[in-house]
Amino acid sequence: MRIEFDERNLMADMAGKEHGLTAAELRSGAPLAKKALTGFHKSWQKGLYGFPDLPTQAETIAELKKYARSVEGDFDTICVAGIGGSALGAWAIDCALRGPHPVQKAFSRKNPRLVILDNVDPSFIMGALQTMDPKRTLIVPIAKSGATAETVATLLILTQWMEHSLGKKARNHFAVVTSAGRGDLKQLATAKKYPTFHLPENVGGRFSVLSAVGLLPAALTGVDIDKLCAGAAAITKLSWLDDLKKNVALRSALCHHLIATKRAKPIQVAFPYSNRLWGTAFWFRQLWAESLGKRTDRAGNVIHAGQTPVAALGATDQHSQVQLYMEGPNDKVFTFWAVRNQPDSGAIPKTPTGFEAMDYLCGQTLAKLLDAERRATEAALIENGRPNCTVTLDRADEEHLGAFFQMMEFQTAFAGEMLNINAFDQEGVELGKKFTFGLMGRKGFGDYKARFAAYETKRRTVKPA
């Protein structure tokens, strides 16, 4: 298993002194990196944050595999009801390891499809029901709190749909992931005797891909979760080293911190040149945004920290976004994701057509073309003074994907330490949730309904321009 981080195009020698980092700045940043490593290691030792332990959760992995084997061949659809961290990891795994959507091979009981209901748009939810057969569908609601409004609403609809068709037999068509000791979803699962798998309390949703949150859907769709966790375990060992050459997560965190803070790059474009990693880009977008977007530091100082993550797909978005990236505001850093060895190179026919714009491609491969597109875009950005870096996975398999997830989670934790913020809370998200509870009439949230009413009253006094 090999993951490489190449920061050369972040350097002033390539991107220019105005926008690139100097070697002296990187050297002077080493103590900050070491401090970040030490600080996070102490928090982990105290049991505050548990994602580093997930790859070695042998008992949980065994339970998930046992359950997946027990229902193997029973379903042609695995339907996840979840949102945010309870959905994005499962989608990222599925796209990377079973093939990008929507070009996966035909679905069957031997190869069940994964349907992820991660929004409450009625056209989306009700349309999904029309594509699934309740007799051949397993419902997997995922919510750490057990009270996420979108997940609960979707689950209520799915339960009625399932019970209307199957009656008491519907009980065999649910498996739940939630917290062990709290939440209404846990109580519901216990009352209905659903198989239930638990998310550790010290693991937040966006860091939960290698818990039951991501591993249960993966196991149910035939992914080798042992290999997924083995890759993550290998990168975990490297991520505790204070050697910046060996610790790719720490080196990447330092480079991104310095380019963001010293060269005013408030936007990071995650740019996978692989459809298999497209789902991972959306998973990363949540991880980076929710973890680092903070109003205050740990001392209570208002700092409004955070780098806005943007997802782009190569080579597709060369034809939709790169014009802006080349000639628009120079306020971005680009992180390319490459896969060195493709499972199929995509041979282009050798037979010439007689047309110059076509014949130079004859006998070559799509893999070579995609790689050339990425390297050409890196070079073009550098010619325009736009700093970029590249993460390269040897291949898009279970071990590399697990390692990549874990690398980026460590990178995010280290980046939070460098900013002196709590990368593991999300107060900015909670207020909107509380307003929603108030608007929907949930008990105990009347104050938020009143605050929303005051907001509406104020809005009505504002005249449109």
The other form holds:
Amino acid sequence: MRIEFDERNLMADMAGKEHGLTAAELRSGAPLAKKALTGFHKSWQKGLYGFPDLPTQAETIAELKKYARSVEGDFDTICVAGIGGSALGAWAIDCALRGPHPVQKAFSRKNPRLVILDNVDPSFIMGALQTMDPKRTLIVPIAKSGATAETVATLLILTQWMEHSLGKKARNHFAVVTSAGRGDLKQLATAKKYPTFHLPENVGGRFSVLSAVGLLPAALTGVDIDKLCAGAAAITKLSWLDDLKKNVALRSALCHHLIATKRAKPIQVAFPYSNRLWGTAFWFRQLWAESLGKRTDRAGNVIHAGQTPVAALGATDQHSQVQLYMEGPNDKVFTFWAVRNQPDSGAIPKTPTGFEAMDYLCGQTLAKLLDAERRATEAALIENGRPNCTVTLDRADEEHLGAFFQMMEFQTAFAGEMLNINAFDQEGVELGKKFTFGLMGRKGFGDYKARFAAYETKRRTVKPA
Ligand code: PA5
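Okay, that's the form predicted on its own, but what's the structure of the form predicted together with ligand PA5?
Every component of the complex follows; first up is the chain already shown.
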């Protein structure tokens, strides 16, 4: 397993002094990196954060595999109801390892598909129900809190749909992932005797892909979760090393911290040149945004920290976004994600057509074209003084994906330490949630209903131009 981080195009020698980092700046960042490593290591030792331990949770992994084996061949659809950190990891795994949607193999009981219901758009949910047969569907509600409105509402609809069709047998069509000791989903699962899997309390949603949250859907759809965890375990060892050469997560965290704060790059474009990694780009977007977007530092100073992550797909978005990236505001850093070895190189037929715009491609491969497009875009950005870096995965297989998840999570934790913020909470999402509860009549949220009413009254006084 090999994951490389190449920061050369972040350097002033390549991107120019105004937008690139000097070697001296990188060297002088070493103590900050060391402090971040020590700080996060101490918090981990105190048991505050559990994601580093997930790849070696042998008992949980064995339990998940056992359950997946016990239902093998029973279902052609695994339907996850979850949102945010309780959905994006499952999608990232499915997209990377079973093929980017919509080019997966036909689904069957031998090759169940994964349907992820992560929004309450009625046309999405009701439309999905019409494509599923309750007799061949396993419903997997996933919610750490057990109370997320979107997930719970979807689950209620799915439950009625399943029970209406299967009556008492519906019980065998549910498997739940939630916290062990709290939440209404846990209580419901206990009451209904659904098989239930837990995620550790010290693992937050967006850091939970290698817990039952991501591994149960993966195991149920035939992914080798041992290999995912083996890759992640290998990078975990490297991520504790006080050696910027070997510790890729720490080095990339430092580079991103320096370029964002010293060269004013409030936006990071995650730019996979791989459809398989497209789901992972969305998973990363949540990880980086929710972890680093914070109003205050740990001392309570208002700092409004955070870099806005943007997902772009190479080469597709060269024809959609790159004009802006080249000539628009120089406020972005680009992280290209490359896959060195593709399972199929995509041979382009050798026979010439007689047309100039086509014949130079004959006898070459799609893999070579995609690689050339990435390298060309990197070079073009550099000619325009736009700093960029590249993460290269040897392959997009289980081991590399597991390692990549873990590397990104460590990178995020270290970046949080460098900003001196709490990267593991998400207070900013609470107010909107509370207003929604107020609007939907949840008990105990009357104050928020009133606050919302005051907001609407004020809005009505504003005269649009
Ligand atoms: O990272 C997080 O903690 C959040 O994005 C959660 O994953 C998301 O809000 C869903 O929460 P829950 O799993 O409780 O439904």
